[in-house]
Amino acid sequence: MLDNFKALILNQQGENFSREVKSISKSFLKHGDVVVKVDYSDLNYKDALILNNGAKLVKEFPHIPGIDFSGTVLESESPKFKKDDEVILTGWRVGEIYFGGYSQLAKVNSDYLVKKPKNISSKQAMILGTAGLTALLCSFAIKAREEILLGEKIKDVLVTGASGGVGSIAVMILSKFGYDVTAVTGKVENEKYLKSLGAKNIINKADLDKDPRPLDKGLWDGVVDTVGGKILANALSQTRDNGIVAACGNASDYKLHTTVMPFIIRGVKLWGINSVTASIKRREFVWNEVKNLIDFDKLEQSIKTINLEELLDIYPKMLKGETSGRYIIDLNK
């Protein structure tokens, strides 16, 4: 057991708010019943937030932040969980209301973990984290119009805000599903790598960036949508018979501006995807998916490895737009 452990603290007394890597001791931690050894964390949007000034999330400091985790059990009073098990950590509020990921030790509630697949490494979870299992997510929601409503199969899918995490992920899985991908992007330099990834299609963000008329010609059979919207109501209305929009993301607008002529005259359904909460029973069908769906030798072109103390210089770039890829952060680095 560490006695002492690298963590990032942040702390906010009045108007100052601070962020700093720091040693501490495992009396630090206050929440949950199993302790884990954390290998990896990563960045999400959220995490920017959080890191540059609690983005009104965090109730109570000092705050240990970091919303995702992957790691190996050290000590648990839990019977789900013993010493060794691996495991991964995604949502539930951890790095928000509860101590997070971007320490050497966690201490969390055995509620919110899954245990890690054997075919997968710990990194590799967290290439992933709470964006993989979001597009996850969506993409079994598209699936689900042949598999559980028993519709025509699946062909055509759209795939908004696809340089993204969660969409560029997406259009991977899609792609393993057989479906035909079109990928909607602002970003002309990204267009060769989704292609890479399995896109058959791309179409730049501005052509469904734009008020949308209340039934257009029908294009496609799913949507997975990042973006909220005018792109989402464009989507809707170019959706065909008995079709799925997986929504989950707002980077466009939260407002949504449509008409019941989608859902009333074609059948679409529209469903919202949260996973900060999705049941333990759906994470680990997904988790244990990934084998199959990803190829991690594509995604990990786009990875940047870096430790905690590099984590407080990168976090203001992804808040202005400046990053790109993803960053996972190695808590032995």
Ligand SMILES: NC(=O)c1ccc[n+]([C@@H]2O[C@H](COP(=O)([O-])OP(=O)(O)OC[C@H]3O[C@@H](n4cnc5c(N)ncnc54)[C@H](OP(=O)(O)O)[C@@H]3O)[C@@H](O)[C@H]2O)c1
Second form
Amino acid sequence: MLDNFKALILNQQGENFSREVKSISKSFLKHGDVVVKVDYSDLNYKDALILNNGAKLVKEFPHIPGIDFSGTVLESESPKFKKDDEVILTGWRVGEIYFGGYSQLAKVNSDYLVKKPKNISSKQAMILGTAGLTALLCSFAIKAREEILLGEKIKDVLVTGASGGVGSIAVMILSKFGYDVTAVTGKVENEKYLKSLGAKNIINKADLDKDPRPLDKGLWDGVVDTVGGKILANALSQTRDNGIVAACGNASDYKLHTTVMPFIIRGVKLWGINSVTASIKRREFVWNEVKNLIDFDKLEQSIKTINLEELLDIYPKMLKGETSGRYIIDLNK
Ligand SMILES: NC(=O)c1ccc[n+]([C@@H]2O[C@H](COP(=O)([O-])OP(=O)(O)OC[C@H]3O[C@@H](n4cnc5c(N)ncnc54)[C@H](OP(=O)(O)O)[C@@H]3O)[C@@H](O)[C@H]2O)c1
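Please supply the corresponding structure for the form predicted in complex with the ligand (the preceding block corresponds to the form predicted alone).
Entire complex below, previous chain first.
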């Protein structure tokens, strides 16, 4: 079955990169012990960078990009998976150093796959993708305060970069946990959307994009930060006693200038989140919580489903900041 199938091939000749959707055969796939018939992939900013020029992440060409996918196992040499298992892949440098999900067939290491919970669809898994997994990991890091600190309840939570993929899903999850979520955004026009996801209050990002005081008025029991830089430094200064700040991104700045004061005076915990190599156990735990925490009807308002050919037109727009919402790639479209 599917001896020939469609894939997006990225190639390099000298300084020039080319991208082409073409028919290839299974012998083209080289890594891994499980062959998956891919249903959906998605478009992350990292994918757009890779499609542009490999982003110094791709080491060999020709290459198949696509850092996430969902689908059904066709063949498995691994005892962990059998034909017809429905699976999810995000991260592990698939789509970078290994062939990825912009292909009707993908061959990957079985250690990287998670079984898809039965109560979500293959499409819903990619509506979340890496952004959703990261938002889940961040949100559970905040919630851990209640477990680690034995019952210290959380009330007020801040989410930065709130209209982004990670931020918007974190707003939804944290409000489902019952917390009062304040969303930081540079796009005031998104206020209604962020409130529909569960945000109680909105702050303009300019209010936090300033030099921080060592300690500011304590406002937050938890923070999910997707932007880094001064906004993260201010969030740390405004975190209350024993609060947890989950930092996952650098959409504003990769640098962080802060002081030890939030840590030694208030016991604030700065918790780094890396979804790329998160353990399978942790992934399985959070994917199985999705049904309770994600309202897909609300997220679907901002989803566009495209095919591989359309992806070639869309990714340059993402690099120019001209896209909004999430793009899902239907490999059968
Ligand atoms: N650690 C991990 O495992 C992991 C996984 C996935 C993503 N990430 C990182 O997390 C970050 C967010 O990812 P994403 O997929 O949510 O990206 P995204 O959809 O592009 O969203 C980023 C959001 O950040 C805000 N933003 C952008 N530029 C900004 C600036 N200069 N100053 C302040 N805010 C700014 C914007 O929010 P508003 O429009 O609301 O202002 C934007 O929507 C990225 O840095 C990404 O690399 C990390």
